[in-house]
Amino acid sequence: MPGLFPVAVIVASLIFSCSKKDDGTEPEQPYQPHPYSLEIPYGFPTQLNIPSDNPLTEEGVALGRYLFYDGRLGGRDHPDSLMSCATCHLQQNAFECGTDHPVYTNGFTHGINGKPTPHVMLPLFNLVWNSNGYFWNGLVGPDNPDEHYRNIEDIVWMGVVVEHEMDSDTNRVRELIQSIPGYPDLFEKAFGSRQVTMRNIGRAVAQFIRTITSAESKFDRYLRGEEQLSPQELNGFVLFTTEEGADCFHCHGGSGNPLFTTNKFYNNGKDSLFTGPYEDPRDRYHVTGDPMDLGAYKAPTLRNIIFTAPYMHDGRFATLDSVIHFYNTSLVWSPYIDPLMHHIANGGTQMIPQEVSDLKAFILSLTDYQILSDPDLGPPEKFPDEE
C-alpha cells in the first residue's frame, strides 16, 4: 500500500511540528505532582483510606495544610468574620476544641454565626485509617447511596456551608480562594489547572488531613521495644484487654489495633429511652434504620484522650475520671444495649480502686505528645498571598 507513505510522512511532520512553540522550543511538560510519602507507623494497618482520585502528593498536602489554617476559607475576608478548620480543631488539642479554647466554652462549638453544633467533635488525626465511615453517626461514609457524602473530602464542602459552623456557600468560597493571589499556582501545582473549584479545596484538605497521625505516645514506644511501662500501667494494659478486667477492648482495640478505636457505633449504656423527646436525629439508627441502633454512636480512640474532653456525644463527661466511674458502676440497661456490653447486668465492671488507678495510667500513656507542636502538622509561617 505505497499510497499511504507520503500521507504518513505528512501527518508525522505536522504532528512534530505542533509539538513546537512559535519560536522552535520545545513546549513544557505538564506538571507532575511528587508523590508524598505516608510513613505507616510499626503495629499500624496498612489498608489506607486514600481515593484513587486523590493520592497524596505533596503539592497537594501543602495546599491543603495552607486552607486549613486559612481562615479566608469561609469565604469571607473581615478580620472579624474569619473561619478555618483549624479555628475549632486545635493542634495543641490533639486537633480537637478541647476545654481550654480561647473562644469555646468547655469543648462546646458554635459556627460562625452563633449557632451551637450537635454534638462536641471528634480529633482529627489517624483518619487514614477510617473507612467505616465519618462522625458520630458514620453519616459519611462509603455506604451512603449520596456519593456526595462519602469521604474526608466531602466534609470539607460540608463544613462550609452547614449554619453551625461556617454557613457560606462553596461558590462564594470558591470565587475568594480564586481572587488570592498565589493560591492559583499552588492548585495548577497539585491539580494541573489554575482554576480553583470546590472540589479540588475539598480534595486538599482531605490530603493533609490524612497526614495528621499519632503514633509517638510512651505505649507506641513500648511496642517498638524502646521503653518499658510502668507495673502500674502494664496492669493497667492487663485489665483494658480482659473482660474479666475493665473489657474496654472489643471496642477501642488494643496491643492488636494500635488505633485504639475500631471506628465502629456502639449502644454503650448511656441511656434507657431513646424515643419522643429523648430521640437524637444524629444516632446511628438515623443512618441505617436498624432499631438496634438506637442510641449507638462512634467509639472514639482513646489516644490523646487526656486533650478531648468533655467525652460522649453529646459531652456529658467532663473528666476522664468521669467516663471511667461510667463504666465501672453507672451503665444503664435498654433494649438497645450492645451485646460486647458484657458487664451491664452488673451496672458496670465494678472494679477496685487500684484498678480504676491502674487503668487510668494505662489510658494516659497512650498520650502522644508529639502531634501537639510538630511544625509539619502546625500553621505555615506565611499564606500564599504573603510570601
The other form holds:
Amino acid sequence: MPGLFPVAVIVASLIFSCSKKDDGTEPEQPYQPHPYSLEIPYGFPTQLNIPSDNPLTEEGVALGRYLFYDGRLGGRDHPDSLMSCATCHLQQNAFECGTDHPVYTNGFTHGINGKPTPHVMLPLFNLVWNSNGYFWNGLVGPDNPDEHYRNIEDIVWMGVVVEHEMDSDTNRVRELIQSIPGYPDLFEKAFGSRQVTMRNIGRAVAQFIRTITSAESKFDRYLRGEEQLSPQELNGFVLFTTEEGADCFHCHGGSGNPLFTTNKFYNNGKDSLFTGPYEDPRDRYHVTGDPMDLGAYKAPTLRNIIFTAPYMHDGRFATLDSVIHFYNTSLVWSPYIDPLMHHIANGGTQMIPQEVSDLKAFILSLTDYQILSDPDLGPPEKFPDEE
Amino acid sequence: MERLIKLLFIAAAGIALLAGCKKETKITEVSSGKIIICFDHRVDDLPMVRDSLMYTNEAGNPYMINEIQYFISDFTLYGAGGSQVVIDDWKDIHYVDTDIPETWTWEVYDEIPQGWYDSVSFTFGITAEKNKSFMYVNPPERDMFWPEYLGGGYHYLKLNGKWLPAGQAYQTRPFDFHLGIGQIYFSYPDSITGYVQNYFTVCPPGSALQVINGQSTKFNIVMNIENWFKEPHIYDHDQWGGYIMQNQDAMALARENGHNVFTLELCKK
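In place of the form predicted alone, output the structure of the form predicted together with the partner chain.
Whole complex next, starting from this chain.
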C-alpha cells in the first residue's frame, strides 16, 4: 500500500501540469469583473442597498447604462416603438419626467400604449441608500413575502411588463437584446455568460441605477465647509429644522440625514377620506394592512425638488409654491394623520410670507446641478451595435 | 586583569541564568457571565397597545401611543462591595424602537464578573460628552438627529401619539413628546443664548441581580409609559400642546418624571 503514494503523486502532478487545453489555448480564467468603487459622500450612510448576488462592477454598471438608455429594452426595435428607462427618467430633470417633457404633459407619464401611470414618478437617485422599500407605498422591499418584489432588480422587469410602462414581455426583450451585436459580449464581461437573461438585464440596470447619486448641492458644500448659505437660506434652514418653524426635518431629514428623506411612509394630511370611492389601492395600507397606514406614502427626497414636479403621489400640486402653501395653511385632519404632523392643530405651519420665501430658498439650496450633466450618468455616445 | 575577566564571566553567566529563568505567570481566571437586556413598554401595568385611544393620563387627557424611539447608555451594574461594571466593550449606547423588534433585545457583548449586583443604572439619552452630531450616519439611529440649531446631537426620546383635547368629541391632536438638548432663549424662538442637557440617570428600583459563571442573566427594562405624564409632575397635553423640542419648561418636566418611568424585572428561566 505505501508504494502507491508516489504513484498517486505522479498522477496528480501530471493532471495539474496540463496547463493548456487540447486546442492549445490558455485555460479559461475564473470570471472576475472589476469591482466598482462607489464614493460615499460626506455624511451619507455607509450602509448600501447592494444585494450580495449583484455587487457593483465596472462591467455591470457599463452594461446597465447601455440598457437604461437603449429604447429596445422594451423588446421592440421599430423607431416609433422604442422605450427605455430614460424615456421617462430624463437626466436633465434629475432623472424624473419633469413638466417640460416633450411627450408627457405636465409630468404625468403613460405607458407605450397610452395607459396612464397610476402614480407620478419618484426620484431615481440616491436609491443605493434606501433599504426601506421602493415605490410610494414601499411595495418592492425587503419585507415583501414574494422574492420577486424585493429590490431594484425586480423593478426592472416590472417596468418591462406592466401595461402603464413598456407593456412588453421578458422573452421578447431577452431575445431582442441577445440579437443585438455587442450585447452578448457585454453580458459575458459583466456576468460571465453571453446568454442574455432577464435576470441579468435587471441586475445590470439596477447596478447602473445604484451609481446615480446626488451629493453636490450648495447645501452639501455648506456641510463640507466649502460654501456659505445666504442669510435667507440659513433662516430657511432654521425653519426647516425647528418645530416652531415648518418642522420638515422629522420626515425629510436635514444635516443629520443629508438624504433629505427618512424613506418612511406618512399620512401627511392631504385628505380625509380613504375608503369607498376614495380608496387608493397603492397607498401604504395596501402593503401593510395596518389601518394607520391609510393614505400614507413615502416621503420623497427634497433634493432636486425643483426638477421633480408635479408633487405628491398623485401629482396634485404643480409647483413647489403650492406644496409649501399646502403645508402652511391647508392640512386636512383625519384619524390617520401621522403624529408628526402636529401643525394640523392650526391647519398648517402658518408661516408669514417672508418665512415661506426663506424656506423655499433653503429647499432650493438642495439642488444639485452636477447630476444633470454628469457624463458618466448620461446616455452613451454609441450603443453596442454602433461601436 | 585576570580578576576582571573572572568578574565579567560571572556577571555574564548570571545574566544568562536570569534570562533563562522562565517567568512564572500567575493565571487568574475571572469567572464571568453575560447579560441580556430586553425592553418592554407598558401602560398601566399592561403591554402597550398601539394606535388606540384607550388610555387616560393623570391629567385626564385621553391618549394613544403610535411609536416610541429612544436611547439608553452607560449601563452600569453595582457590586455589593462597591465595584462597578460599565457596559462599554462593544457599544455603550443602545437604541430602542417600538417599530423594530431587533432593538427590543440587547445581548450585551461584555463579560460581566460573576456575583451579586445590588443595583443597576443607566443614562436615559446620551451624555453631553458622547452626544455628538453626525456620529450616526445609518438608519435607524440617524433619524434621531437633533438639529444643531437646537443643540445638536440626537433625540433622547421620541414618543409620538395623539390625545383628545378637552372639549373635543373625536378630533384628536398629535403630540410629539420629544426629549433632547433644551435651549435658553433671549427672545423666543429665534435668539438662543444657551443650551440645557436634559439627559438623566435612571436607577430602577429593586434591580438586584445575579450573574452566574458561564450563564446569561436575562432581565427586562420596563418603560411604564403613563409615568412620563404622572409624577412628580402631572403633564397635561392641553397645557403643553403637541410639540416641546423648543420648550425647556416642558422638557424639564419630562426629565424629572423620567426618573420614575423605568423598572427592572428578572425574566423567569
